[in-house]
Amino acid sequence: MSMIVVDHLRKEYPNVTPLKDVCTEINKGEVISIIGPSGTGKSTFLRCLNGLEQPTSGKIYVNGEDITSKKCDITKIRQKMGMVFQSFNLFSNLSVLENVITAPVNVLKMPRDEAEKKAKALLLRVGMLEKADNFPDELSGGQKQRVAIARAIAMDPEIILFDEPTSALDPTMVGEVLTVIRSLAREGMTMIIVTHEMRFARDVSTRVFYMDEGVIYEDGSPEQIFDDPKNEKTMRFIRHLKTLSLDITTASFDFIGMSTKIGVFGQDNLMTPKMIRNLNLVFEELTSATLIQRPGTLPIHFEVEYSNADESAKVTITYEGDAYNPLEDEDSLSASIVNKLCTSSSYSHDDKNTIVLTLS
């Protein structure tokens, strides 16, 4: 029997309607991650799911328990169906500690000693121990999200339920909680989590949904929807996927702002580590520390495309001015980190300077 049936599932709101008619099995152990564009529904049909939002219309089936009857306890399904929101939802008059184990003991009944032994073990599995007397301000964003996840599992969930938690995170904290997502999901635990992760969702999914126009538009292995879609909708949103323009209007552009698009455009797409690294080194030699200094140059266009099939980027870059190619410049020690990271370069002049790269 799959641990959820959901059957037509609909949610109507006064001006919108998210979900119009959403069907899926999901299985014991089964990690799916749901992707899609903004308001497609995606956090809605989580919050379905838990009933923390009754459907308009259809049916959700928990272990063969349909959790839109009223005659549900919607209480005792949430015990076993932990959630993890964005937002954190730490209470913060109360220490981490206190936290993980509040629920434990009003809900479950566990004794209190109990309960600490198994909040500190968990708090010890997401690196949070050390902190377990501080409140949530003490926190940083990644920290805040590592507790909540261990508040999740202390109720022993037979389900956990990501809303995308890791969007209101700076990228440098992202890879903490990822982790200990990863570390749940080698487990075997049966999670569905909403992420703009894509190198995650690929890396740690069994299935993955993609949503948009409220339904399921395609479901498939994270190798079907990454490499090869089925699908004109999940086609476009994989392809816009790989493709960054940045404008360069004034010198004191927003370099840090950037940079950290590149980064987040590098994970959204699945490029290694090394391949970020190189794209920001390309940005940042050949806008901030070159062209910007040159008179006459702006606007700066940067544009990078991206390949799955070979793993390569081409980086365009145009500005103004007369002909300059600064790759050329032998004394430049910018041209000389770009030259080593590119496979091929081109220049042309026309009536704008551009500047084609590839990076592998």
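We call the rigid core the largest set of C-alpha positions that still match within 1.5 Å between the two forms. Numbering follows the first chain given and starts at 1. Predicted model, so just to flag it, every value in this text is computed and none were measured. Compared with the form predicted in complex with its partner chain:
Relative to the superposed rigid core, residue 338 undergoes a CA displacement of at least 2 Å between these two forms. Once the rigid core is overlaid between these two forms, residue 65 does not reach a Cα shift of 2 Å, moving by less than that. With the core held fixed, the Cα of residue 287 is displaced between these two forms by 2 Å or more.
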The other form holds:
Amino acid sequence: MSMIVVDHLRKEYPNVTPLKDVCTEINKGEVISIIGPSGTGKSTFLRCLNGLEQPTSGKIYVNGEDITSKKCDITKIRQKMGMVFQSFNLFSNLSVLENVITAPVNVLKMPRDEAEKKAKALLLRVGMLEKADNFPDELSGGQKQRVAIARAIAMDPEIILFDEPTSALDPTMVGEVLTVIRSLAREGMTMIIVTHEMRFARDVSTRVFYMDEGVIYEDGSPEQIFDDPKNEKTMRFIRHLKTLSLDITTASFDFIGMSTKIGVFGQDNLMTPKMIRNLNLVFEELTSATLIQRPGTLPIHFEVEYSNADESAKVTITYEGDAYNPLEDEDSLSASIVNKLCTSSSYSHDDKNTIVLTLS
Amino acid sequence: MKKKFTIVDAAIVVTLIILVALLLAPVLFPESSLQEIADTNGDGKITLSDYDGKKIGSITGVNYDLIINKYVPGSTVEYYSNYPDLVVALKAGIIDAFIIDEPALAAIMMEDPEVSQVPENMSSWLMSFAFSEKSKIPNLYNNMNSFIALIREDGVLDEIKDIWFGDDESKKVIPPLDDLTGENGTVKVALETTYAPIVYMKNEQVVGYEADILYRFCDHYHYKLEFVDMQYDAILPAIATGKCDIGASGLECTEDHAESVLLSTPHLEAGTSLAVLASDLLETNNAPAIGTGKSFSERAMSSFEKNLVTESRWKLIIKGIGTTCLITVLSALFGSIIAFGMCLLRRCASKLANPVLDAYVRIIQGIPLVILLMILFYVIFANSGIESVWIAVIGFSISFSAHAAVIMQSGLDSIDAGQEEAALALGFTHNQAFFRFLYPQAALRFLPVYRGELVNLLNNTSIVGYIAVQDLTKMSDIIRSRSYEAFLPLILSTLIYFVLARIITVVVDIVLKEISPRRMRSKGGEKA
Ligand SMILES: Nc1ncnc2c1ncn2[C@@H]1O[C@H](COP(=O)(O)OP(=O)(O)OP(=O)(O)O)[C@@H](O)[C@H]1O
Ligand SMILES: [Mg+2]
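Switching conditions: you have the form predicted on its own, so give me the form predicted in complex with its partner chain.
The complete assembly is shown below, putting the previous chain first.
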């Protein structure tokens, strides 16, 4: 029997209807990633699953019990269904250890020493034991999220819901949280993870939902969704997610900072080191080496669109000033370097100058 | 753990020193009236006409306007609510003279040599008791009129006058009120006890000329007697609304008063005099000022003696502290419970509750406290027989609840919604989430503001004198009425209020520390 059955779920708010008609079944042991554009009801869907939101219509069965019915004791269901939030939501008046034991002790009535022993083991596992006596506001984002995960596991849930667990984190802290979730996946924990980390979703899940237009728009294995999406919308989402735009407004802009952003963007999207290097070269040669030197070109907009599927990058540069194409300047070293790197290039000028390059 | 001396403490000390210095200034450098009184008509004496065009003080309860118009028509009149304030104002040079009945002035002059009397009589006026038409005791008014006629006949009234207007202190006693048998009911008398020798406090008991008549009256007709001490201006309303049966403390028998209440036949024809500074009346200006002969420490000692030791006046202060604390603590308690209930209602009840609660808060916060108390005292509980202390507790509880509810709610609103969601997601119920996580977190945030509101509450209780409660402020007024001195009673009550406020602050700080999560960590740190 399926662990969770969602039957024509609909959720309306006064001015939007994020969930129009969601139907699915979720089985024990599955790790489901939910991806999709912002505002398409991913969080709303998760919150309906544990009763934090009341559906407008439709039914949700958890282990056969209809949680939308008035007779259902939702607190019992929630005890078996952990939830990890984007903003951690650790209890700020409790220490790390107490955050983990409060629900087992007060809800499950577990003896305190047993709960503490278990909590310490869990904290050790997420690498947070040495902070057991600290308070949430003394932890970094990644540490808070690891504690929040330990707090959810302490209830021995049958399933854990993650709502963008890494979205509020610095890039440097994302890894530590994902590692913990990965290890849970390896142990066979049933999980539903709303995430924007495509690479992670691809590695860790057994199934991916692409949500859009109030429904589960596409449901399939990670390979199928990421490499061979059936729907045009899914494909566009998977590609377009990988865009980076940089704006240069002064001649003394933060060159190092922007180069670093390109590097991070490349790594996040699994680009080859060569591709990252080439993007950086194009950026340097066209902005600081040429356009910046010319009066009247500011502001300059630099945008990279990367497609994982064919591993190609499209670079679009727009800038102000008279018609001027630096790539046609035959004496320039920059022009020859850039022309060598890209597979195609085009230039146009209407009220602004636009250069479009393709790298692969 | 030893507390460090912080900047805040230093600031408090400096403020206190400045306060004391300000209050001390008039004692250390006694100064006479700003306007020199001169013998303008050149007859070698200071007379009434020399005060024409000056500032004259008058009590609010007696209509002296006619007399002032007749004798000193060019003067500006300032109104005060009791005689001690008039004495203090005179000595501070705020007014040049004040108008007063002769017996009262005699009593003041006995206590305070700095005050004297212009030796010229003005018109006299008639003193009566006021009676309520709503009194539940039958025939009370008629009985009093017959009684006054009776004691006038048999000379007892003159005897009473001799006792209270004479100077034999040992005769100035009234038997304990408990000795009255009271078969015919209890007579409640509204009066102002800063009016020697008519009605005043001595050895924690209400005594005086009128008090004596009332005692004998009640003894004669087998009533029980209860004195209700209130502000002068509050006496007639208390009678008109039936809150008390008889009004006393030098009420004038005029047609003004007779409209709202019944007035007994007069029992005293009081002469009117002008009270002035004794130094004004000395013919030459180089005469030594009174009081300068004594050293500062001698003056301080005698002040201490007069204000606290004589007639065990310190006991009044202790009683006053008790009343002030009682009202503050109970109002804080009930007010907080109501406020907490309001927060719970906002959480659980239907949407309808919110506008109702908002309206409650807005109305209560919009009414001045004194008026709220008066409404409770004179209108809502006018005939309930509830003691005025409890009416004060009710009033302050209501007022405090409105303020505390806003404070608590703002604390709760500042807690991120995620805290409750996290608790629910773990299987806690809504109520558990509130009591375990939301309220404790909110308390940490709102307690510092709440602490300030408690101190406000304490300070605001000083207005309960308006509804006949004898709190610390009222007691210090009573002492001032007997010692005719403002400095010591005022500085003493200031200090007491200050200490009480500190106690409140310290208690709340302890609670705050107790519930603060850091406490547990520092404990853990000590263990390690
Ligand atoms: N309590 C609410 N009241 C009204 N509208 C809401 C409420 N919660 C969410 N919405 C709306 O519902 C829509 C879906 O929101 P939801 O948070 O589920 O999107 P999401 O897919 O999780 O987006 P994101 O990726 O940005 O987190 C949004 O348009 C949002 O504004
Ligand atoms: Mg969301």
